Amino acid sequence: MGYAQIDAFRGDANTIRVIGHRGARGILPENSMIGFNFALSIGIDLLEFDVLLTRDNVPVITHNHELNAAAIRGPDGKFLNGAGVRVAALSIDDIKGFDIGRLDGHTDYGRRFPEQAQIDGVRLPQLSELLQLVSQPQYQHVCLMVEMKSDPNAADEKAREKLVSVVANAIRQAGLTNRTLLHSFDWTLLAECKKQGIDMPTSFLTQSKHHADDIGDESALHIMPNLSTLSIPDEVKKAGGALWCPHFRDISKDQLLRAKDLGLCVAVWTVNEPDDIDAMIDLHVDAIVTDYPGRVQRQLSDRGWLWAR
């Protein structure tokens, strides 16, 4: 079945997409509507982040199970500090009381992201305030890249069926299904999506194992199937992907072209750095998918490409 958003996220012979990673994490919070209004504001039709749900199975925009606490800080401006807090374990209204807006500079997640603003009274999202967002008139072209994430805690089928339906739920309600794909590591969770007959497109997400997972992000290893010995394009789409995910230093010339010959759309994450982008767009991928969107524009514009359509 062919779905209308994925050519959103397809490039051609003179366009490759840019997708704000978290809205723009380079330079503003990471996962705040003030980041992703931003990306919104420099042409960028593309967004990805991150959806968790909270003890009361609230859909929430934030990458890490455990609150990441050289970006988060308690109702007492403090940042967090000791055991980690669990997005599972807190209420919506327990959320609504941490702040997102500033990096601790003397983390290694925060030394990271220098360039990163620094914003009092930032608060975590819910789903439901970006899908609002982005319906407004203005925004109709904008498509979503929604990374639903695997509790390791609780990586069973019934916390699947309960985050695939209540993420899916959101977005129908929201009039966006088709605007969105659904888009992870785990690929049983998108299996889950085919299961309930979930009618969005599906994005598949890989890493190799021997590169290094980010400082600060957790990782998403040890959910991922072993496809070590196997030709992950193909393996994608006998899975039902639209879209196939890699990290940027996993991705060949002939995968590229394999996963094209299967009809696959390709973007790559996450890209920041200058020799990186150029890299790239010499590989000729669909999409980019970046913390940095303007320095993408900015190569992809000397080189004569275009970004949006």
The other form holds:
Number of protein chains: 2
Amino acid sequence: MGYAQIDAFRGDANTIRVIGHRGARGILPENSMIGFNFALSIGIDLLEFDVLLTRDNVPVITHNHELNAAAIRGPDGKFLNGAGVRVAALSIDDIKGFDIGRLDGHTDYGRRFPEQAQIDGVRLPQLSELLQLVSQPQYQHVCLMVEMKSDPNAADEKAREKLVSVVANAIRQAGLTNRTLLHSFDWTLLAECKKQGIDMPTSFLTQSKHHADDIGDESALHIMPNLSTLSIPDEVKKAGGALWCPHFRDISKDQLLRAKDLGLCVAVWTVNEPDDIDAMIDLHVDAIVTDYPGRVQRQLSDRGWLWAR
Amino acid sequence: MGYAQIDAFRGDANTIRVIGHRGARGILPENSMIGFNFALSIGIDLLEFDVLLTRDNVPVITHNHELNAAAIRGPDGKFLNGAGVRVAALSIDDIKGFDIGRLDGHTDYGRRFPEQAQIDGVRLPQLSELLQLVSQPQYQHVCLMVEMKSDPNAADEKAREKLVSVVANAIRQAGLTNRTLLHSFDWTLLAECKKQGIDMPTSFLTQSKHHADDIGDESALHIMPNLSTLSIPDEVKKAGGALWCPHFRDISKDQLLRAKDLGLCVAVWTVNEPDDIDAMIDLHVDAIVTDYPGRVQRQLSDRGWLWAR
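Could you switch over to the form predicted in complex with another copy of the chain, since the one displayed so far is the form predicted on its own?
Then the entire complex follows, led off by the chain already shown.
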């Protein structure tokens, strides 16, 4: 095998890699171009983000199938409280009318990120915008962790086929297949990638139960297989995965070692609190997905670790 | 009078202004171009920073006369522990050999900013670089709070004359006199501005005692007049000041009201913790100087305030 991008996500004896979660959600609006630019500007060269399709099959970068009401304002300038706006029902032109630049601090979701900058006029990006950004000469070393989001309410075979082929085509056309990882909680969707013979490695997200990361966000538990009685690293390997990405509270040292024995790369999501960051450094994972990349950089450098080679 | 830039720093019934302290020290290396760019990118249009002169009289942007050993690495890549490198002893070429991109987490100063991004190859900027940046068309509304640093060990008349004239000339040549505020703890230096007939308003910093803001930093207490028995707003007014900038722990409601009666604009430094930010919003100051501009934006917007008009 030996995908170059998997080597990019892999740590070593002195290195733990840092992956910017939805850009740098703790600091800047999630899944925004300004957030991706910020992460790149501080030397974070692994970007995680979420992709789904509009009604007219344009891949856009946003987390929830129903636009996150606590983080997105409508054309009237108001947060989408209870509006239930589905991305699949919008055209790419409709999408341009929403502003993702602020968080509603009166929601549980908003309260999770008390220092995210508040900006007006930030648009929900198309996948193509980010692919263009990282195609620039100074970002040739940047790799992408593209989370493909299956709709919990409409995750049928046709929908998966469409999502996989549209996203893979966009990446292929941008010439970025050797810098991209296809990432999902939906193992059926990852199997679809194999079925379509996609020339990119797959990354298997797992989560054993509800965590604080779910508060105010679309949960992945409905879309994941039930793995409770199995060895997850073995299942990932069996499914053809190159990377295993468990929630950081779910992983044990034994599982990490088993995953390493199997040749898997192990990244953990989403690690934001200082004690949790330290615990993941102690565990010596390959990579840490975080909303606060500066905080992880700092804890790594204080402890003598590198995050880039 | 009515300096346009003073109006820019003034709040109103719905607005409290946000001033990026040394750019955005909580998030990015202090007094760096990347930090200033970040602050501007999130809509912070008031920038505070520190200026002093190299041996060859080039104004550079850095806080301490002796380069901050906890925040600056030398040409050997090591933090300047105990090296005692004085800016006044360096040429502008020497200055280019230092890297301001990381904090030493094993120092008291470093521990104050646990999530500042860690970057390599960040250079100490010249004043001219920042003046150029804010001269760009998209930043015509940006105003500057230029803190001129008198050397506690060499604050003689000649040194003050030189610093004031070099800095004022640079601003004048950049065409930014109507967007700049001359800011200092050294009231003798601010008097020198008047003496030289500088066509920019002055801003008077005060601090009554040591605060947490001094930890690991060059203190201003040696350079300030003793004001303990006086009404500080009256003294600022008498000295010709347009803005009063007390430490946030020093100001009372009565003093704020007195300052307002005198027509002064009131900005408070350096407000980083959520409770302190709330207290300053309650007090209804004109402007808040902060290392975490996103955090202040968020608390303002949660409470229905604006920070820009």
